[in-house]
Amino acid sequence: MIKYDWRNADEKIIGCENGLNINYEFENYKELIKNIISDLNQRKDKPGQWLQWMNLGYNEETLWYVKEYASMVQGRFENLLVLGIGGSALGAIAITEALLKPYWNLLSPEQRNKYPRIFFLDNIDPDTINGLLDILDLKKTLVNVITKSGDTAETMAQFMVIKERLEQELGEDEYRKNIVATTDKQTGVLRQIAEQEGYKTFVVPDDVGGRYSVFSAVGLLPLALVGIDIDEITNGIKDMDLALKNTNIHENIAAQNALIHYLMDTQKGKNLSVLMPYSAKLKYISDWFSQLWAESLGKNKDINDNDICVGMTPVKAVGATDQHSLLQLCNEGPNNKLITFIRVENFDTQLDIPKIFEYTGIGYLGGKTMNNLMDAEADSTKVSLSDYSRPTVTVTLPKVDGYHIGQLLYMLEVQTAIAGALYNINSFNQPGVEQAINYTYALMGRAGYEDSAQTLQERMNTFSAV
């Protein structure tokens, strides 16, 4: 199992100004962690609740079906191109950066073992959409179309005009077959338009939120394209799972890590969370934890509605480059951060600093390895950040595996429920990302919205008047 450690987070190790006394805490706070975590099993298989996430770890029929299809496409394509955007690609990337070989596309289809090379689109930047179509055989490319609602302004206009593409290159009756999306069950227009154009189809499940998803179709489908272990991964969110059910705070990672996080920002004061791992393997986990986090946790209104604007804000970091941008911030700048360290015990390979230079101020390097000196670097830094009485916890995986993943991604998910029920608040909506929406609806024109639209160009109008 992936181990947490909090000792640099306590009074003890930075004093009572920065620190917690965390003993104390988990005590002052343990039936409130009983009830939580008790009320979020008990609630989880209740429709509405929005908790659906927490069974995917079980869903074999998913599993099956994705299996399934992965097998009967292997080797016909030689691109995977991903349309989403939020939930529906970040987890994916971060999966697959994580368990790929690295530089994977760059790989011959011998070393991929025949699994295809994978591109995701998460952004409608004109200009990175047209250079990737100016490279990709869209012939020998299967896309996977990935939306709940199915009218993702961004996603859907990717997929017009990748579908216009597909259906040029290949002819209407063959390009449907490049194609798979993942989609609402019953309802929406992506569901509809492949039903009518004879897609295949996966389900993007009921009560599961974008950024929950990663564990539906949603993620697993991709992963499974690439050759990556799907059930390696679900094995760690079980695992993972029958851990956090436990509702002992002194023996649950996610719990402890909760309330930490809590505490330090409405008692001490830190109010971004920093997320930095260790390994360039893990990079991308820190953009899926931020939409998580942020989503999750921004909120202006708590579940009675009063009014709070709560929310620790996240920040992406990775160890040892940003140790050469952020850390001078960290240490000398304003003591508002908590920092999260994630560590990798065994790296897949070891690199051996050759003995050259001796006679220079570098030959202390020789006869080590990039290992050594990484774990250095980590090491160095927490004490560093200790020093300046910077709070800082650190959670250590085995490996980089498929099991492993799954149980850090899991955690993440349970942590952030804890939290929102400690601000009090519904980590499940978004109803600000959902004004902005709406506004892009009206300005696109879409049917509906002409009140909207009129209203927004009116105050766009004054702002380019100041």
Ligand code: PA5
The other form holds:
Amino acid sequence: MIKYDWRNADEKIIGCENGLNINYEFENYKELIKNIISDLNQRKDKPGQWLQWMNLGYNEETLWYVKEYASMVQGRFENLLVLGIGGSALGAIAITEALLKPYWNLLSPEQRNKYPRIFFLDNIDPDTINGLLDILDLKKTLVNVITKSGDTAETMAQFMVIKERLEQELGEDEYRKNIVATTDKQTGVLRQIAEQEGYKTFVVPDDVGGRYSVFSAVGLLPLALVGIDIDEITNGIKDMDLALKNTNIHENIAAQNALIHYLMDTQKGKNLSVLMPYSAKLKYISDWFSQLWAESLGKNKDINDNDICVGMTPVKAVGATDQHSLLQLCNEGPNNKLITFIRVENFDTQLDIPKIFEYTGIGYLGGKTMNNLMDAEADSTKVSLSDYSRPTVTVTLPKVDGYHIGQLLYMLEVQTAIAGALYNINSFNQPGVEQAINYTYALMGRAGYEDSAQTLQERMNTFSAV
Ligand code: PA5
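I would like to compare: after the form predicted on its own, may I see the structure of the form predicted together with 5-phosphoarabinonic acid (PA5)?
Let's see the whole complex now, leading with the same chain.
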């Protein structure tokens, strides 16, 4: 199992101005945490609660269909192109970066065991899309278009471009074989198109929000298509789920981390949450977590509709690289951050640093390993942060494999849901995002948004006048 260490957030190490009396707080919040965990587990099967993500690790049917389709198309495509944004892309980006061999797309087909190269389009920059289309042979590309709502402008605009090109290159009869759509089972434009055009489809289950959907077909399908063992991932989720059903905060690491974050924010003024894996392969876990944490917890109403303004701002970092960018600020800037390190006990490989240049100031590095250096840097950063009374917590993975990645992501999801309950907010909606989406519809001329378009134009004219 992955491990969690909160000692460097405790007042015994960093002093009571910035640290918490953590054992005292665990006792203090014991009953509330117990109620939160029981409540989540009691509500998780009820429709409309947006808690179906807690059941995804057990969805044998999805696993079966995903694996069946992946084996059916294996060897048929050189490339997999994933179209999606936010929760429809970030999970698969994070996990493929973590679990595929580094520089996957540069490996030969044999080195990739004939699994395809993988590309994600999660933005609408015309230059990058055109750049990708210049190098991709669409005839040999499987396109997985993913959108739960089925009408996200960014994803659907990408899809319109790609679909037209596919059809031009492959012809009306053949192009469909290169498309697989993942969307709601009933609603949304993509579902409508998929049924009309006869695409292969997978379902984003009901009551699973985008940012909690990585373990549905949204994430599992692209992972299986590039040969990642999705059973290993779900085994990790299930074991973590079992551990996190424990209502005793002393034995539940997601509850501990949620409470420590909540108290650091509300009592100690640490309203920035830095996630800093000491592993380049885990870099994109920070991107995925940022969306999960920010969209879930950044709210201006509590569940009783009272005005509040809560949420810790997530900050993405990676060790050791960001020791040379963020660490100065973390150590000597405002003491407003809680830093979570993710450590890896065993890297897949070892890299020896040769014993050369012994007569120079870098001679001390020779004879050590890159693994030693990574550990030394992570340890030193943690200690130096505590010297400056800066709180840190550490999550440790025995190794970066599917089993532990499943555990880690699921733990972070549960931690977010528990933190939301502590803030007394709805962690599963995103009204503040929808506002801008509606404005975009208006500006792009979507039917039904004419009035907003008029108002928006007037407001934009006012801005430019100022
Ligand atoms: O968490 C969320 O719900 C969002 O970030 C969505 O994932 C994102 O907006 C994409 O939505 P959709 O999958 O409907 O295209």
